[in-house]
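This document opens with one chain alone, in structure tokens, the form predicted alone.
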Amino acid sequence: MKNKYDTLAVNTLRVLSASMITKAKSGHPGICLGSAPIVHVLFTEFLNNYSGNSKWPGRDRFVLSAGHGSALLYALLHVSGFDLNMEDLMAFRQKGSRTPGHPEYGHTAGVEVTTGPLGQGLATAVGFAMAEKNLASRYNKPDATLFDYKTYVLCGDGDLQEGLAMEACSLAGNFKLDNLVVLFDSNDIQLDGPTYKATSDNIKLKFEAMNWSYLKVEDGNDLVAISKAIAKANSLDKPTIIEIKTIIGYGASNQGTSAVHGKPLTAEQLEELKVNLDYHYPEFTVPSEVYDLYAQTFGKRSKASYDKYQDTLQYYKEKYPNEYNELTILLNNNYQAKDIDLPIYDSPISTRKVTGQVLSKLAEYYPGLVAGSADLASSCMIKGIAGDFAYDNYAGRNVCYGVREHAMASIVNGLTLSGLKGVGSGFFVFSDYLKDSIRLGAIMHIPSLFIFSHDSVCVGEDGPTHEPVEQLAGLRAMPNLNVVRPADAKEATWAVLGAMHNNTYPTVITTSRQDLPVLAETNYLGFIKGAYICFEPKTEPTHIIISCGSDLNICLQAAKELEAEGVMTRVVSMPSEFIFRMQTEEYKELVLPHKITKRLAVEMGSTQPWYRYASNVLGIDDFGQSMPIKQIYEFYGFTTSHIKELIEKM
């Protein structure tokens, strides 16, 4: 330890976090006790993140990737002056508290990202680091630096065992993100026992092979060594991982064992911990010396950094007003609908081509838009502008993610959390690889955008491994996620525009591989309500067909033929069931009146979601098959004749 006050501060963090967990009878004391010295050094000596305004763009980011150590983070934020009082700490993991079991973005001041699923925090942090490089290269001036922040990550053995983390770290090394420092709490223990049972990786060689710098601290209680390692990492020209050897549950009677990972200390064990740490203060008490230490180090340094940023920003505003205005809109995602010269379509075209063309055009107007693909830009048609993001072109707004779907999605979340508009793309069937990241975006209420092409069995010859069936149902079941399946070029255009102007939820747009006709019946005012009447027979309807995407056109043809035969059938386009559920009961009744009970839902996918709206569903509840696309419609019954037959049987 550096001096008695540092020792006192570290042990305060340990006892305070352990007390929170014991009181809650739930939590993970192991990492809190072992990693307290690491975060103490980081906050008192390096991190700039002013507690008076925890959202200022120039701040350093601290990401607790090992989110199960949340009690340590909350204790740290409390002593650092963030808006967490002692009552909040005492309410750890309780109903309605500001200290939930895992850190939640937007819920607790100072929490940069929702973490918990291991690897997610580290992968999202790569997005933070990429955003800083992109913003700095585009907006910093020789006489005005707005972006030069660092992103620090605390992770454990479990994080580095996740494939997601390795995908993201591989990208970070390729991009030479020297503004990223990973603090690896290396204690050789995980929940099921010693790590050697599951891994024998050489972390040094593994990360150096990914173009990272590697440093090691042999004693996790050596504050001087930790400080020197972080200082050195900040001077290197690559991302750096610092392996810090710690003892899980340090100071507890069961330290060094997996038993202390996720099991609260008993009251007796908590008292033993205090004795072992020579810590003699009342429960849930922080010594004044600790508050003073953090105020004089973290608080004073961060306030000076924040004030300097504000002065620079004012100077920037006066000297570079155009860039300032653009940056203000970008960082607030305050894009307003404007008169944009978007493509107009009048002949059949796949919606994947449309979304790509519209997105490229919007990128010219919306400087925050940074798009990329999981090695499928030529198939998904999604590509950013201004060149590829790379260590020699950080201003590039197209990201070549390689075949790393999961890392792509987490990085998209990181870009979006940083004020950019992150967009990721791939084949829809592979959305399963990144569903967890989409879910976290939905939990955080951030407007990340994911565009997936090849959205049905019409992929054709590639067969069941590439033909999505259950993916639409799974994603539609996710709270706070807008899943949009446009039926033609017009709806595809409106889908991208809607995603750009939304601020409170992620959007998934699925697009067709095959060309689709541009439908006279689709209309904007209906589309923005999620579902609308796109065909009404000449007399009062007795039947309703509900559909979306590439299947809508077949339903329209069937309804028109049915009308000619005297069966009055309304067709409802439902591109977004999520948005439709937000509408008034009056509007929903207008579109789908209860009195019309003879309803058929039609979609080339799982039938399950549609029974909310129709008692009869034409869908696919089996995996697809490999065959030419011309045979698919007939094979699965997606023909006008079959739809008419189903309606007539009602």
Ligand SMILES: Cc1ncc(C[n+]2csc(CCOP(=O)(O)OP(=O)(O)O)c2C)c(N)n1
The other form holds:
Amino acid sequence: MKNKYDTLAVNTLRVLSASMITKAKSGHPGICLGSAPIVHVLFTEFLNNYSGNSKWPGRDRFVLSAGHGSALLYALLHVSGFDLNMEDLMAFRQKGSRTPGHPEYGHTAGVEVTTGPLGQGLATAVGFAMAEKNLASRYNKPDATLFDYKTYVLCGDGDLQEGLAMEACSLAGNFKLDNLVVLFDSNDIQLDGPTYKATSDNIKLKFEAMNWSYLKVEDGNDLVAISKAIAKANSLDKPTIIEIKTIIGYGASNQGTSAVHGKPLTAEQLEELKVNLDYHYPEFTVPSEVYDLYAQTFGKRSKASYDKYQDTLQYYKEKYPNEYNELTILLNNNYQAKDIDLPIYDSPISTRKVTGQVLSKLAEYYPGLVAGSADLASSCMIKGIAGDFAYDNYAGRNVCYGVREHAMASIVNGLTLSGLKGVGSGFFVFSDYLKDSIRLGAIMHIPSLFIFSHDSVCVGEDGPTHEPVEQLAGLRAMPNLNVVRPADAKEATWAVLGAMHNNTYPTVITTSRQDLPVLAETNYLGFIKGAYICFEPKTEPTHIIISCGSDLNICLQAAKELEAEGVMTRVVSMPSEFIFRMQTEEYKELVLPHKITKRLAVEMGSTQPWYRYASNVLGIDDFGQSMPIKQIYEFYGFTTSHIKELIEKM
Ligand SMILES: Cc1ncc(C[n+]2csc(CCOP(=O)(O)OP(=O)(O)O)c2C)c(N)n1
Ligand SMILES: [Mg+2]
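If the one shown is the form predicted alone, what is the structure of the form predicted together with this ligand?
So here's everything in the complex, that chain up top.
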């Protein structure tokens, strides 16, 4: 033991977090009691993360992937001097508190990423580690090291059972991310009982097979052994997992059983815990020795590290002003690029090609842009610049994720949280694989970008497994997510540009596989409002067609023919319902006046989302068909003649 107050501090973390949970009558005491020694050693001996500025780019990251241990994290942040006071801890899981059920990024200082869905924290941490490698190799100078931080993760059995975590760890091994250390709270217990019921994996062999180093600590209460293992991990040239054998609920009368996983201790059990731990302080007090210990270790070391970073930054600013400016823009996602030489389109082209070309162009102006694909770069056409991110080219801004959609999306979130502009791509139908990562991005209010191609049954021959139908409805139902379905090359260009300039929500852009005409009617000022009048007949309209994406052009054609036949039909292009909903009531009424009730929505996808705007919908409510694209249009009635018929019937 390094300090005589270490045990007192560990037990303080235990009793504090268990008390929070008991008071809230809700929470997970098991992991808090079992893994308190692990985080104590990490914070007092290793982690550099100055509480006075929990956002400085050079800090080490600590990720609680086992987000159900939130009470432990809050207790730890409190004793470490972060902006969480005792009242906050006492309000654990209560309305409006800074200590919500699971850790929430942006809500509580010191929380690096929102966690709770198991596997997510670990996968996002891989993104943190990749970001550090990328930034270090691009911006560090021989005489000025700005990026040299570690990412530490605390995970449990459940995290490692998730496919997501395995995808991400496999990538971390491939990229030799030696700046990543996973602390595995190995207690052989999970929610439903002992882990052997569900797993018999050999974690050592499994991780070594993924090009990781594996270390083991036999006794999770052995602070010296934990410390030695972390020090060793930091010296190895691969990512490292340290399996630390712990006892879930250590000190509680029901320790070592799944009963202590997620059930608060009763008042009596809490008293028993204190007796068992030989801990004699009233509830919700921290002995001054513990505050002092954290101030002298974590506090002092972190402040020194922070000051050193600031000094280096000052030196860097003077010696390397260009790089400094670029980095400042990058880290603040504060791009002002004006005269971007973007491609102009006039002949038919697929929107997947357009987004790819525009993104590559933008990458020259937006230094933070790091794009990648789940083994579909040549289909989705999304590729970053500066080569592939790899062990011998960490400066690469294109990531080959392999067929690992879920990890890709969590890593994109990790890159974005690190100040980069993460972009992921794949087939739209497989967006379901990574939906929870998009969801976390939306919860965290971060501007991750996903570009999904092959966005409708127009995929054709590949058939139902490859034809998205209900994905648009599902994603449009997600709060704080901008789903954009551009209709032509112009809207596709604006969609990518728009995604570069927001900081508060993720964006999903869906693109066509097939070529689409460049439409005279699409316009920028309308596009940025989410929906706009795209075609207006020569006299007052009696009908409205609302559409987007690859379906807009046939609607325009139909409306023009209807006009010639005397049926006055307005066409509204609605590339983003999310943005349209933000507009004023006046604008919405202008585009979709209440008095025009004869409305038809047209989209090759589930009809469900459109009934908000139209009583008639031409959509697709089955899984699609395997047949050439030409026949698809006929089969589902996405033809001008059928659309005209539907309008005329109203
Ligand atoms: C993706 C996901 N599935 C299920 C849950 C619900 N859940 C929370 S903790 C947990 C048990 C995880 O076991 P382990 O990681 O060993 O945690 P311990 O019981 O040791 O605290 C489960 C199933 C979740 N949070 N996320
Ligand atoms: Mg466990």
